[in-house]
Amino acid sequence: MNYPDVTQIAVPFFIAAIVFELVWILTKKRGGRYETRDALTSLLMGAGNVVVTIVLGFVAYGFFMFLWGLTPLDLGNSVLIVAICFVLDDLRYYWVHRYGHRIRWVWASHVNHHSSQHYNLTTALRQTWTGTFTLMMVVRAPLILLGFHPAMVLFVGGLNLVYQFWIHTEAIDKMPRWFEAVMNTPSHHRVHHGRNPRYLDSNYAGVFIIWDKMFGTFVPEIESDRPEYGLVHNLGTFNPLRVAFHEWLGIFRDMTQSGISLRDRVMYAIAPPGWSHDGTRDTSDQIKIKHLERTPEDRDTPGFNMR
């Protein structure tokens, strides 16, 4: 069963869109910013992701083929089955993405995508080098066991990533209301990249924003609180090696410090980012609580329903 590598096919489109966005910003004097070193870091992260996929891709694919050998089900490859697989895989993406913000071990791989303080199409290419080590491939296991061929699952996953490229822009304000209601858009995804307390841990969708609305993680973009991009504590570096591995090193330092219990060591890996055994750091929930203590009038506004 052969499916095209849609991410490779889309590379010329990615390049053309980046050039178009840059020209748009320079001529219109609006719609975002480009910083040469930041954009170069994003491109290097994207190139590194391609290399890692080539080198380590056999791990996930081998696991998927092992599962395929176990299941007695085969749903075939009709257009309808591919469409169903696409929707279900997008639901899978939502949960993997949510785990990526709520479990530090997974966040260590995903954090690099949020490390840019700019928001443009090159940010979409700032991809992980360490995704294999999170073992989140297991979340795809139910799809394969249900009878979706591994090649199909990887194909629709590629379509998902290609879709997400265009939503990494400030050049597009809002899409039509009906589209914003169902689909992930630049406005929705700007919120996801915001470091503002209101926007932390929200809008995890890949293609369909309906998942966030169903599971209570949707926050709309608010004009009076425009997203500020980057991390709660920004890295202050354009070194791709530090961008790729800094959180893994942070986990190692925290887990190996002296004078803490075995439980604390485990929690430094599986608790939400910002958790600490002595309470000296803040998780996203604690950041929101402290914001509300300073600004109680925000309590009934979007983003502060304290999931």
Contents of the next structure:
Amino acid sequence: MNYPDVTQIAVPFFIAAIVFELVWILTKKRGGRYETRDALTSLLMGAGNVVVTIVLGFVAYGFFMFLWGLTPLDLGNSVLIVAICFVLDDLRYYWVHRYGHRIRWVWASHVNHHSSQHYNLTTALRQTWTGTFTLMMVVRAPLILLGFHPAMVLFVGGLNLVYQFWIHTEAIDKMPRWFEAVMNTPSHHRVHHGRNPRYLDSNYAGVFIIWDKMFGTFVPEIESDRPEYGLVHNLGTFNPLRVAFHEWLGIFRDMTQSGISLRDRVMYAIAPPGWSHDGTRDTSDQIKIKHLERTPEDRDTPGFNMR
Amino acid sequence: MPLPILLVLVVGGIGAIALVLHMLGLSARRVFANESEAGAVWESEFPDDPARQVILSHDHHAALIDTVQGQRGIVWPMGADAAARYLIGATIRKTGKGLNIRLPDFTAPRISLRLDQDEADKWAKTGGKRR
Ligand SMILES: [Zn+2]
Ligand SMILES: [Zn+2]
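Beyond the form predicted alone, can we have the form predicted in complex with the partner chain?
What follows is the whole complex; the chain from before opens it.
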């Protein structure tokens, strides 16, 4: 069974959709913003991701084929099996994405997707160059061992990413209610890209928003708290190399500083982003707590349902 | 998809989109309407240490910040948006057009500010040690 590389096939569609969104924004004078260097950086990150996938794709694929050799199970290639694989892989995506925000080692790879202060279709293409180094491919191991062929797993993973393209837009406000209830949408994903304290660490979904509702990470978009996009500490550079590698360098510097314990060194890699041995930085939890100290009326509103 | 076609699509697509955006005037740098707008940018980056005093550049493209905790910082445009950093460890050099600031920060290594000459002198003096 041969599965197409859907992300590559989708490239012409991506370009056409970006042009369409841009024309929409310029004619309607609403629905988002574009800026030259920001968009250029996003597009270069996307192109770099394609190159890295071509160059380093064999690592993950080799690992998957190794597992495929181990498992006695083979579920075949029926449409039903592909559909089940798609849903289970979306659950896999949810957890990898959640780790991507809660484990600094994984965040180092994912951070660049959040590094734009804009939110338009080019932001969707701002993809990681260093995903292989997070070793998060192990989260797919159960799927392969259950008998889903590696090519199928990569195919549905590609479909997942292609789905997520269109939700990176401000041109669509809300989808129909039933759709918002089940699917990841522009509104839900705007929340995920928000740097507002309320929106940190929420809406990790790829395709189905139900995972966030099941695992308690869902936060709706609040009219009075429009998402501000970007990082808690926004970058002061458009250089794609700096965007791609800055957090890895940060981990390296933190881990190799003098005068801290071995435990602290390990924590700099595996604790949530913002953890520090001397408490000089804030994690998202601390940012939320500090926000509530300044703005107590937000207590027990969405995104602040804390102990 | 054959690699050469993919390459042409990607390089051509990126180049064309960037060119169109630039020709549409979408490369314009952020303008801060007033001191409080620049101060708000600072505060959204450093909510624990808000601005005590904001000095806006004459062209409204940058601001020098004095913080409540007695630190000095800078707010400058990142395209249509903005970034903010403390000037701790900064090397500030006057150029023909304004100031060149180097920071010991991998995510903001260089900041070029366009300032009037008198302004550049003042900012270099208050901003930090001068090379
Ligand atoms: Zn994310
Ligand atoms: Zn996204």
